[in-house]
Amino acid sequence: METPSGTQSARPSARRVHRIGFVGLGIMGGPMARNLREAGLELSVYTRTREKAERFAAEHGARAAATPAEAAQGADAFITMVPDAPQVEEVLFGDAGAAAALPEGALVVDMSTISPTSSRAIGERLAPGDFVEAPVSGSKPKAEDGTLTIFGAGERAAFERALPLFEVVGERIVHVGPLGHGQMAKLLTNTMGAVNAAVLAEAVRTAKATGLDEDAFLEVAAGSAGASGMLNLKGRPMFEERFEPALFKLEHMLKDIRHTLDEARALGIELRLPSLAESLYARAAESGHAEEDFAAVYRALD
């Protein structure tokens, strides 16, 4: 099922979308906007912050629309990135919202991270084979190369006509199944590596509380049962103590985790580390660190 992409080093160009409307210049949103209109593809940005996105014009030669309907204006797609689905549903819907602008035919891709529940809601609301679901996966710095992973999901037909844009924004890029099942992956993945970073969190603090040596304890972890991905990000900013929200916020994490277990629950199913890791990101959130990295779940154990 995964399709293959192209690299960074040879940016592909959009081959049936050349007009993008661009919502949400955040984090990954920035750096993905950018990597569109450094392949050639004509953008109009909006963003909540209107500095921000006259900012990005004018950086990157793109044009800052005031509202989502304007964006929206002429494009071939419709793009959004953006924190939750009421976030989606504005834009969309909402005063001066996309959906009514768009032309006919116009596609529109969602690659925020939200409940699939609510994916397939947004989708009943839009043209039949108009809209694809894409969260991704990765940090800011495979977001400035273009090569995030990228959940597609959605009719195939659809799918296909976005896949031009995913090959500038992405690596790993995968068909998931129908609407929601992207999502509902990417929720999976998010919660695997939320449980991944709470339990990282405990041994780092077991280890400064025993006095082990930090960079002895990285190394031997390292090479060891417990070596991970999220080791190699977040141990050594745990040890340090350093939460800036370089990678993803801590108060995003949460709701991808209460996003996983709400559809669990709807399944008839029990999710116990999840529900364990939920209680130490919403003590760290209630702290008053969901505006730091998720590495800051550290906080719950003060």
Ligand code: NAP
Given for the second form:
Amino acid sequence: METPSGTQSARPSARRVHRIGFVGLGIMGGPMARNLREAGLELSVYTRTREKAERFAAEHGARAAATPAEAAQGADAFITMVPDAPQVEEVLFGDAGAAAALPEGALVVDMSTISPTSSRAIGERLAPGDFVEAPVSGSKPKAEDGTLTIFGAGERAAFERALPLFEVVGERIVHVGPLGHGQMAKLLTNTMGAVNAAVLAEAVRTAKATGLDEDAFLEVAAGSAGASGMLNLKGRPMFEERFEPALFKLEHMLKDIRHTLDEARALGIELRLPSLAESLYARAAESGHAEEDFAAVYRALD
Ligand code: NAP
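Structure of the form predicted in complex with this ligand, please, following the form predicted alone?
Below, the chain from earlier opens the complete complex, with every other chain and molecule after it.
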């Protein structure tokens, strides 16, 4: 674990919480749930597409639930990893929602990226101290390796109850502050990444139009003032215009930029570069690239 003061501790296997209800088996949720199962936890899984839950259950020795309420029955902790707040709310409070079915004192952990405002509202609908927000960074490879960065927030005691789970799926685990602060930190970092990817797309586009050699350009750029993790990850896919399979869907990046813009606006701050990036991601989404990797922001330049 890493606290804001930087204290590290060893990575124990999950204990204290044994029975988990887990909802959302997508790009991130699938490998996270698998890691929890491999750490010895009992898992009851639900996702929108029934067959996916049944396939996961058969492959990993979990139970496939027919509803979120069924996944919640008998759970010590209930984890959501779905696209946005409307889906988290539906899973928790909709018809056959989990909240009413959870045993008293069970912990709810939302690991989706949603707006801080929505996260605080969800926390208010649950018993005090039973809700932790914990959006993540790291994309599919880190979800698979169990090395995600976790932006935890909420009451410290609730965060600590969730730690054994976080230590299975994450590596850099930080309690950022009260509810909303984990989401805000996550949104800001994703928005920085989104702006970076957009300017990278413009650079690659111009490099290609100039006729620059792909390997030579990527090599010198990696040792330049323009070097970045984003260049390492997305430079070549952009050069080669390969945006599938998605590691992080463009529609989710657009969602995150929009949440950041809304939150900043509520604080009286106009974010100029993210606003420009929003228009590029929106154009790429509108022209059919929403479910491709966010590197397809490159398509907005077509
Ligand atoms: P994804 O691949 O689109 O997966 C979303 C999952 O949620 C799918 O399994 C989907 O079910 C399920 N779902 C959607 N609506 C649902 C509902 N109403 N009830 C139950 N399940 C529902 O997305 P992802 O990439 O895993 O991202 C999940 C969250 O993590 C998002 O908030 C995203 O912003 C965030 N995130 C993603 C990454 C990344 O690199 N991918 C990194 C950090 C954070 P079906 O597939 O069965 O339809």
